[in-house]
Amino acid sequence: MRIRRYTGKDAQEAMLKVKMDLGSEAVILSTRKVKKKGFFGFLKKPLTEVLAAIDDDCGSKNYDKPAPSAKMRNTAGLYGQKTAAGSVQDDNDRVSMLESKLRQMESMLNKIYSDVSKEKAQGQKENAKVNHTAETTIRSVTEKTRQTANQTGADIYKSFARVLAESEIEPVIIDRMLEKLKQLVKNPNSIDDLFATARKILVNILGEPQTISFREDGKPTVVMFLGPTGVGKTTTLAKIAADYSLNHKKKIGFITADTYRIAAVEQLKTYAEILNIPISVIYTPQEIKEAIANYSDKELILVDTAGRSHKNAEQFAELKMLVASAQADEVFLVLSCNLGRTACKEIINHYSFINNYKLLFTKLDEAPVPGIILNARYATGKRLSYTTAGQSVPDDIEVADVENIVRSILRVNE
């Protein structure tokens, strides 16, 4: 008897294999469901297993097999012949043993699956723990980064304040600048981030410069130049006269009250001669009205005054009388860019008796930084007008270049 095992996806397929192999005389010994081999087979749909047997005589009828050879018969005799019943019993024992092994394998696979599931669950817990730790770390790093950014921002503002301080800007202006910048620039990454906004603020503070505003009633426009000694009033007056005489074809007259310095009178007379402009010299404040009346045919009268020390009360009182008598249409307070902050504040305070005036700054080329321009503009609220840089007449004078002044204050070229 021959015993064989057949598997199929279902009973019909397994039986078909039995009939094709053993024929219709085959005897079905057992059927059962089995799992495919391997780990992944355990998770798939089970197969149908059929254990079938056939008598050797029936098999010879179906397959017309030749009779066993003498050698085969001798071999069979050597090992002994088994009865059909004994052969079936042996096959059943082997089947039972295989089934036992299969059950052991199934149990082992179940254990493996259980262990894998536990490891997966444990892994998920570990991942959750790692994720929680990572989130905590990220929050900590984010907070530290934010603190660092805030600290960096503070340092940037300090650096910017230092730039303004080095440009001789008054502390009150620096404080206001920083207050405004913090409103407009929330998180600066570098000092450069502040420059564009700071430039706009400073340009707005300095304002649009104004030059001489001429009368429209046909009378001459009287312009007076005031300021301390040594700031360059006479040379500046000559530069303006040359510009309006040569470039604007204005009829001009000179008046000088600076008789305390003989060189000043001679200097202005020289300019008057070169430009073909008449000049009058006065010695007392009372003479100013008559001198102005004598130039009724002119369009522009430029009045030079002596540099008066604000610390000399008598001289300064005389200057006030001159200003009151002249009743000038325009007054320019002439200041040197190389004045210190303290001296500039003192001069501005002592010239506060002037109702209205414009700021004119000389020696821009001699000043390392033009901070005084911003300080004076902020302190007085008066308009800027001209700046001079050099002694050449009439070339070294121009309407104040606000953008250029701001760039110098911010040291953007350094």
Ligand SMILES: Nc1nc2c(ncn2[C@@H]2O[C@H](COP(=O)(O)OP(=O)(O)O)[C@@H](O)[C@H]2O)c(=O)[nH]1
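Positions refer to the first chain, counted from 1. None of the values given here were measured: they were computed from a predicted structure. By rigid core we mean the largest C-alpha set that fits within 1.5 Å across both forms. What changes on going to the form predicted in complex with the named molecule:
In this overlay on the rigid core, Asp21 has a C-alpha that sits 2 Å or more away from its partner position between the two forms. Relative to the superposed core, Ala11 undergoes a C-alpha shift of no less than 2 Å between the two forms. Residue displacement note: Leu384 has its CA displaced by under 2 Å between the two forms (rigid core superposed).
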Given for the second form:
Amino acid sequence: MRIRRYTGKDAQEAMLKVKMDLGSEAVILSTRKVKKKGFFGFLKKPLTEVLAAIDDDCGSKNYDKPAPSAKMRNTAGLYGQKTAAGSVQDDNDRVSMLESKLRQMESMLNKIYSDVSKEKAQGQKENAKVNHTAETTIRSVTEKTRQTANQTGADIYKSFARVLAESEIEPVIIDRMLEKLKQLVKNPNSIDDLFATARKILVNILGEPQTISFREDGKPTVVMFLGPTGVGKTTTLAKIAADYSLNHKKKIGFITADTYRIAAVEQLKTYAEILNIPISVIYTPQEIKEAIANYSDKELILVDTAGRSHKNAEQFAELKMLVASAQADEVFLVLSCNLGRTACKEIINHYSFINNYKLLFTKLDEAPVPGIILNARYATGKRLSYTTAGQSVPDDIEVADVENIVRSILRVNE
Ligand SMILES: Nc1nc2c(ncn2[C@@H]2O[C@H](COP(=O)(O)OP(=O)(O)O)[C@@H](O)[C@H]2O)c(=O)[nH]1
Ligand SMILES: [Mg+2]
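To test you: the structure above is the form predicted on its own. What is the structure of the form predicted in complex with the named molecule?
Expanding to the full complex; the earlier chain stays at the top.
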């Protein structure tokens, strides 16, 4: 058994390399995404690495034969210095084999072409007959649909409510939506009309997303990331930092108040190093003022916090002090789409001590039904901002795509 490692920009490319080198008998042992090391590696999309093996028996059949790429090199040699008569003979054999394959393909194509032409001629004759029958059938089906629809106008609303419930939308919102729909939908039997109106209502509720609003007085804009542990605050902060630093050339400073786990500080320090952004670590809420003051030459200060449990009153009191002390210009409440409906409601209630914040949703890739986005927006009235859908920094982030969220809620792609 021989084991080899291949990388490509995606799985397809890596697999192609495996096939070229080991032949189609190769066995794939594992595939994984790998990042290139160093600064530029961080910026690039991960490569796909495939670990493939070939049996030594197969190897004598496949592996030991020159791989196509190697063959290509040999053929190039034919026009070069190759002198051994045997090799020239080999190449001639291969050319004849290819020619015969081409001839087979050509005759196969001719056959397909003539079959299709015959079918077409036959089809034209029968078309008139078929058209007539089809028309009658369509007419009767439409009529039946219309009749059924007449009987089930209310049922359409019922199934629509079910779709929303399955998307984890709060019952109060569903009730209000149905009320509105009944006012606005002109033809209650038309599913299209219902969905188009629903789409408009939902787009309206979700509102226009907003990203960071920068101060205009020359002072740095302080942005704080709050939310439960593990939702993706640090990762998202790094994605936003990468965007503003690389694409908008903003001068950035990091502050982290998450000193409860060594790994948390290390995590942000790693991003700080890669992006060449200075970082201050603060241990008490009072220290944040000084840390902000030390960054007076920056345009953007991103503050990472620990996911203090809202169920632990003492921890949460400390977080409140930190927020008060920082007087941030912007607060992002980071929520993960895979939080349950109830958990999400509870978290939002606990963070209601903040007057002004924006909602940021992570892990859209893990939640097929982003109903909690609608629920949170409806309950808080706060603006949506970014959404993230993956662990990759800096790629997996975008300004919330409202139309897309609505499509997922209405499950129009299913
Ligand atoms: N699938 C997925 N994972 C994410 C996303 N954002 C963050 N994560 C992962 O969630 C985990 C916790 O992220 P972290 O930023 O440390 O969360 P924090 O505790 O809120 O700072 C890490 O493994 C991240 O890679 C996302 O959009 N999708
Ligand atoms: Mg963190």
